[in-house]
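Just the one chain here, the form predicted alone, laid out as structure tokens.
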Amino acid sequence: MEELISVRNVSKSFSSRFVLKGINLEVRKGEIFGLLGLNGAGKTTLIKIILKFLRPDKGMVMWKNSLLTDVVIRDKIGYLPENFFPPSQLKAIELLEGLASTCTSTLPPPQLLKMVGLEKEAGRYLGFYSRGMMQRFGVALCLLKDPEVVIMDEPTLGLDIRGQRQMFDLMTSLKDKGKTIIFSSHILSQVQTIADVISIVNRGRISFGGRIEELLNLHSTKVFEEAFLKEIEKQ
């Protein structure tokens, strides 16, 4: 598969602490890509230096083999953000609409509600969603200029079982369509059912790197929480 993203070498400090050290990992077309890790390990200052709302230390984010720019992140990746909160004053195909009026290629925000199962919320206004509502919405905004790469910090959070399920199922059908998916998780049972590969962070630094399968035969088990407590113990 073709390679997308590349990161080469990524360091990242605050107050001269380090919270990556040294990061590289590869992400190709059309898969499933899940960053894993404890609460502090980096996962979201990764995410935030591939969007280039951070810049890094050391080291560089390369798309298709050439320095990744602004450009590209504008017309090519949609994200949503961990803690996503949208003006609750509009309505669900008022936003949509507003956003797509500025952009130059977008999918029909109709489409956009219906890929997302609110086709029969559009007129209802943001401040009204539940959690799991709004987290789909966000997911709609993530996917309104068509992008190759939808980038997702902690999608499931604050949801409930049904809602996990939910969205797991909405990434599988992105991919479907031809997407790739970076994603962010502490659901481990979930991951294992729709992560083509994993990267884990642990302190700052990339653990393991590869598919599930080759992490469970690493560690001897056929558990993936096992595996996982295991490569995280292990420095």
Given for the second form:
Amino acid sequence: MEELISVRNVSKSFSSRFVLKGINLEVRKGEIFGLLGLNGAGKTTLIKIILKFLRPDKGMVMWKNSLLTDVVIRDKIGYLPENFFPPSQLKAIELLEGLASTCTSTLPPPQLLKMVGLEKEAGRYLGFYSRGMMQRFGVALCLLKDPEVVIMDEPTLGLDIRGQRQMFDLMTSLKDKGKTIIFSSHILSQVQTIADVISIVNRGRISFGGRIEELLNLHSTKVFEEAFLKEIEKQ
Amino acid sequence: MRKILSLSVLGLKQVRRQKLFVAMVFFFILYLGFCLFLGKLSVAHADKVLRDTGLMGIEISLVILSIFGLSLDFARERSTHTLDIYLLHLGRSAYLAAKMLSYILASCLYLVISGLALSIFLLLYRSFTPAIFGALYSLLLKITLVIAFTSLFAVIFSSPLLAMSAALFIYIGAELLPAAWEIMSRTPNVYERGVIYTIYAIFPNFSRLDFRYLAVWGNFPSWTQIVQVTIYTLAYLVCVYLLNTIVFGKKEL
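Since the structure above is the form predicted alone, I would like to see how the form predicted together with the partner chain looks, so please show that one next.
The complete assembly is shown below, putting the previous chain first.
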């Protein structure tokens, strides 16, 4: 499969405290890539570096083997931030239509809202949305410019069981449509359900990268949680 | 430009629906009652007192709306990650332009509402003069610069409280500096005079922008004055915006 995003030797520190140290990873087209790690491991920092919200101290991020540019980020990457709360004074359709006119190519906003199951709530103020509805709306915003890659930072954070299921179904349907998904999570059961490939971020380093079965074989166990903990404690 | 306009319209809708905007409209209506009281208290020139205090009320409420509204809005967008979404669609310099434009448009809307209310009020008390429209225009120019500075401080400081304080400092400083310069220009100490003059020159020159005093006496500004203050404001706005894009471009989010 074609390599879309590759992170090469990326390091980042905040006031002389290292958050990421020599991170290397590759994300291939059409896969669901799970970024795992404990709280504060550096997952969000890594995502922010990919999106150029943060500058790495060392290393670079590549897009199809050339340097990732602002234009590529604007046209090809959709992003659902952690703890995303859309502006409460706007209606869902207003925000989508407003942002649609900033994109070069877009999916029609009503179609997007239908895709995430919010077509009946299109004219409602976002301030009246539940947490789950906000997250689904965030996915609609992600898909507005019909991106090749969708990055989701803790997409199921704060969602109830039904909300989590809806989010997984959405992610799976996006994969079926040929999208590449990068998501971060620290809830292992979720990752195991949908991720094709995982990378474990631990204390600012990638301690494992590969398929879940490979991790299970590496630690001679059938329980993902156990394998993850062994991997974390290895360092 | 299309991107900037789209986001500005979204921003305008947001500002218009914020409680602060509605609160300022109500504040101004109540303030008109206060103006009436002051007019009654004045022994003479009640018409001028009504015009002066009325225009002053519009300015105070607009300053509150732009400084508090913009600082809190920027901080809210940062904490709710709406900023991340906008930046992914527009880029940083376009986002800043759109944000400033949305507040300038909101200020225009507020000026229309409050200007209309003031005109009706002055008509009722036989104090109306069309010259107040000149004063309202100069108020828009002043507020444009206040918005530019507020957006700069909102970018520089993570805390909205600091951003508000700094923007208020610039506003008050720009209002008071002409008087300070008037006093200090007579001092024999060249160094002190030089320092005050430099600050006076760098700060926005609100005293020259303000046509309120002309409107109080029922006088219109000349076309030359209008063109001069418009050019001055636009040039100043561009300088602050460029500085802001440099700062925001270097900022990690």
